[in-house]
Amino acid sequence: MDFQLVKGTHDIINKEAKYYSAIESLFISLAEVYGYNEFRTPILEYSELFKRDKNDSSDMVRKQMYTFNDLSNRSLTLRPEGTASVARSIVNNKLYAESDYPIKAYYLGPVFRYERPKAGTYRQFLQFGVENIGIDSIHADVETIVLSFRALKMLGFENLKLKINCLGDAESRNNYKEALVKFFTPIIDKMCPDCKERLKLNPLRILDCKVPEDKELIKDAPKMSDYLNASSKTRFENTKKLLKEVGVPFEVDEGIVRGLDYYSHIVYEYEYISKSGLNVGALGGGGHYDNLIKEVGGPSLAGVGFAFGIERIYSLLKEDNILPNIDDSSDFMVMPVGEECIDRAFIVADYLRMLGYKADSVIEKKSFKAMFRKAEKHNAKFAIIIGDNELKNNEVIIKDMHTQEQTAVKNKDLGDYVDNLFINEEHECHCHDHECSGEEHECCCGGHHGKK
């Protein structure tokens, strides 16, 4: 039987996996710099966690969740997003009882949504996000925006567009919803079935419709800004002022409502189109929420967060040829010349690994030429050759794969010798010639011209 991938899933292997890890490591490192702590929540949750409101109008809840009954007839769902799980974890672990607010969490893991696969979009994908919970402040809101913006810039996204909107407080949203219902009711029969359903559940979601004909009708709809009360207007103005002060450019887009119903006040998305014109939709985004912690059984605490799909990030970095630099080289390839030397090569490779070096050994009989091809394929910096003479003399031959120089080293001196090799390598100049501004034999990067 020919086993294939489930539609909407994909393997992440070899060098691609290294790129994913590099992207994830940057997000994690920056989140920790900002004081966020890691949360690891289960992939499986009780369905009620995501179906908290029978009137939830989001596509994710209504159409995209993988929900099933287990053998005890309990309804379970593969998590479609990370925020609700973090909120549930905070409540279950009574973290809200802490006096030191805010609770700052980051998460990374697979989420599942039944949607049509396209460029950078899968039914199982990796999501990274942060949540800042406990303090209702524009400073918490702006912090998540700054963190997400800095992360994307550090990954290399230049022509990045941050779009923000204000959904206001409950009073403002209720007034706006009434205005939208009044506007859309006479024309709703001309709109798609989803919009007809959204009018009943949450007319704000109509603004996010992607049907071209509906988008034309939406252009004339009332604007949220006309229905913000004084306090919501002041909060939004102060948020925009703070964003300008920290140097984060943005534009206001009143069509931004986000895909979930629990948002209030500021919401935001990142738009990016590749150099070739590829547009995978929103690169990521987030927003403020007031009632989520209370909805999952905790006290009334405000929160704010964002999330990115790693697959979308990767696809655009690859499209624009700006993937992060990764080191896919090996330090050593240990080569036995003859079957009787395989055991010794295996032991030497293991010894080098214990010293912290990336080492591999040939564990089958191969020709000299084939072993060097293997070393080149693994981007090995050095080859270690062990033949009959080396076994007899308790030594190895170390060959620099770049300079082709080789040296006989006694087994007892091997650890010190390879340590010195890499100490010298760390002090080499890694700049391109046109970038280097140092004096002769010294470089602005702290390294040296030429190998010692």
Contents of the next structure:
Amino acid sequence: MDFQLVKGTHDIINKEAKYYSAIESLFISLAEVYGYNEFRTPILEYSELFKRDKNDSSDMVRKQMYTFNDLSNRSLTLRPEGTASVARSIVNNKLYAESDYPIKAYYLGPVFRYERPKAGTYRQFLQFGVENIGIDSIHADVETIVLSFRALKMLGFENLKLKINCLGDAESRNNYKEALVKFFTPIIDKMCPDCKERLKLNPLRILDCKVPEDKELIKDAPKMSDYLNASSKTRFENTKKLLKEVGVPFEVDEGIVRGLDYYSHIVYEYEYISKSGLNVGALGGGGHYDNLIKEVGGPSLAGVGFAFGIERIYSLLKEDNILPNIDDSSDFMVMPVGEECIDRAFIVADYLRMLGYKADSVIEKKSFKAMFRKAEKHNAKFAIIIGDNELKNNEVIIKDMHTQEQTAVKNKDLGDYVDNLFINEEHECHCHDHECSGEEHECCCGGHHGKK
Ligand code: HAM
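Follow the form predicted alone with the form predicted in complex with ligand HAM, if you could.
What follows is the whole complex; the chain from before opens it.
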């Protein structure tokens, strides 16, 4: 039987996984610099968490969720986003009661949407996101934008476009929705079936329609900016001013309405087109929400956040040849010359690992040539050769893979010798018996560790 990947899913393996980790680590460290704490919430949630409102108009909730009954007949959903789960977690753990506001969460993990797979669009994909909850302020809104903007810039995206829009408060949106209903009702029969439904559920969603003929009709629709009440307008003006002051360039795009129902006030998305013209859709997006925490059973607290799609970010970095540097090298490949040396090679590799070096040994009979090919494939800086003579003399031969220089080193001197080879490099102690101080020291595992 031929086992295929589930449509819309993909493996992330070997070198590619290293690039993903490098991207994710950058996001995590920046979020931590901004004072966000990690939230790891379950992938499985009760479906009602996402189907809070039977009139929800988002495609995500209406058409794209992986929902099924478990063996006890409970309806469960594989999370289609992280925001609702973070909101639920804050409410379930009563963080709103004890926390010093805002509550700042970041998360990373797989989310699931039944979308039509294409470049940059999967059915299981990774999101990194942050939520800033508890203080209804443009400073919280702008902080999430600055954080997301700087994260993408630090990855090397040059011609990044940040598009922002203001959906206003509930009063402004209701007035605008009324104007949209008035505008679209006479022409709705010319539009796609989805738009017909959107008109009933949430006419704002029509603005997001991707059908080319509909897009033409949408061009003449009323503009949100004409329906913002005074306080929403002032808030948006102040948000733009603060963004300028912190040096984040943006453009206002009234077409950005976002695909989820919970937003109000500022919403934003990142667009990036590769040098060759590849556009895989928004790299990330987010916005402000007023009612989500209340909708999941908590107090009335505002929030704001964004999520990035890691696959889209990776694919565009790759396309433009700007993937982050990853350490794809290893320190040592230990090579037994003959079967009787395999045990010693294995023990030496383990000793080096305990000293904190990346080491591997060959554990099957291989020719010299094949072992060197393996060392090259692993980008090993040094080969350690152990043959009958070395076994007899209690020594190893260390060969610098770059200069080809070879030195015989007594087993008892091996730790000091290899530490000297890496004299300017920092390495970590992997001995689990104690907390390694990071300072230079003789370790209980017999090794010599730390910064020199
Ligand atoms: P979203 O715009 O639905 O927002 O998703 C965020 C990002 O996830 C998108 O910009 C895109 O990069 C990525 N993404 C979405 N769908 C796919 C897909 N099928 N395949 C690959 N990548 C995809 C949210 O999820 C909100 N929860 C963001 C947020 C946080 N708003 C407030 N806080």
